[in-house]
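We begin with a single chain expressed as structure tokens, specifically the form predicted on its own.
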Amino acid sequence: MKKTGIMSAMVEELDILLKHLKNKKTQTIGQREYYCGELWGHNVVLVFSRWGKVAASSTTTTLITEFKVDEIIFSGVAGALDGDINIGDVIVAENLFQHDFDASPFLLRHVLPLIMKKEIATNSRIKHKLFDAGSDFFNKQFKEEISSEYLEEFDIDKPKILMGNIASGDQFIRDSKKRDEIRQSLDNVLAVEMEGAAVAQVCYEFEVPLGVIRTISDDANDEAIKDFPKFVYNVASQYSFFIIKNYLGHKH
């Protein structure tokens, strides 16, 4: 049976899908707890890949060498870098570059030694069933799911989903001149977050198809969402739950 590894940058996403585990059997390995079981009738591995490349680094090479997963999908929160993205959207990654790797004069500023690439794309197949798993949560679940007092209150309405690209950094981006310098820099990226392309650079070297999600929880800048834990656990985590939930339920 195929074994799908799960990271989840909160904690939050991770406890809903623990919830719903079967078989539980947990190994500790590098300080991190990894939960090895089914969802759904598929063999998984669920872990918090903990915040940062380097970390999301570590959990995503033990997933690969020590539980020999034949997939990982990766899902968290992440700032908007286009300005028709809203609190409340999902991005399904297409291509993942670090947006604070800088080699030059020896490489171009984002290219990568050796890979020698900007950015490094996500498993063609993973990407389009998540799409499907996200628009089914969107068009069948989400008026059920999501309570109105949550989406009132972060002024969500009408979310979407959309596939693009996603720069990652070791960096909470809250200032406006940062988020607009990322934007300048690389082309056609549409949300920030800490972890994605690090994983994707250790998915690709071990040649292990990605995916990834992110739940757009503000807009990398100065005026944040008020109540982040209370966003977290109420919204983002339960769009992961059940966009993975629906993604397990297709068919590979």
The other form holds:
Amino acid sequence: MKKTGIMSAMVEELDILLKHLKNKKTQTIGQREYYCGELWGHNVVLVFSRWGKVAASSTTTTLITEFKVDEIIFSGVAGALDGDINIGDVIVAENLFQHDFDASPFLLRHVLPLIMKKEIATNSRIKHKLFDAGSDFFNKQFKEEISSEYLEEFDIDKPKILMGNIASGDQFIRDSKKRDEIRQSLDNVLAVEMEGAAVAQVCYEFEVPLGVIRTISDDANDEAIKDFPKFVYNVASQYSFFIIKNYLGHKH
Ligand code: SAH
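Counterpart to the form predicted on its own, namely the form predicted in complex with ligand SAH:
Whole complex next, starting from this chain.
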């Protein structure tokens, strides 16, 4: 049976999935706990990625080389880079960039050495399946499952799911100047976070299919981070749970 690595960028997302994991076996490698077992009849390995590109790359490599996963689904939260994207929206990643990578003058800014391109694409099949899983979540589960108290608090009215590019780097972006610079220097980037592109690079090199979903938690600006932990616990981790559940439940 296929084995899916499910990596969470937030501990709260992992905690909800763990409550549903059957036949759990835990293994600790490199200060990370990997939880093997079954989720709704699927073979899975769950793990918290930890934060930043280096940490997430290391976790990904272990998932691939030690646990031999056949595919990886990576979830987390991200800052919006585009004014039309709001807190509570979901982005399914198409291409991922490392916005802080710059080996000029040897290579053009953002081009990754040896790989020789700026962007790494996610797997097309997984991307579409995640998009369907997310659309189903918004259409069928969202109203019932996400408490209106939090929707009001975080001003989430008509959340949407989009497919698009994501930029990753080792900085929490909370400054409009930096945010605008990232947006302007890369093609069509919708969101910024700290891990996705690193995970994508490892998956690309090992030829492991990857899908990435990110719930928008802030607008990468100063006033944005109203109540980050509260949002992650009550909204984003619920989103991830249902989208992953729908993903594993989908037939195609
Ligand atoms: N709460 C943690 C810090 C989380 S790091 C602590 O106490 O240390 C922030 C996480 O949110 C990372 O997984 C990152 O990918 C994501 N993220 C959300 N908004 C972001 C933004 N504006 N810029 C960069 N990363 C962001």
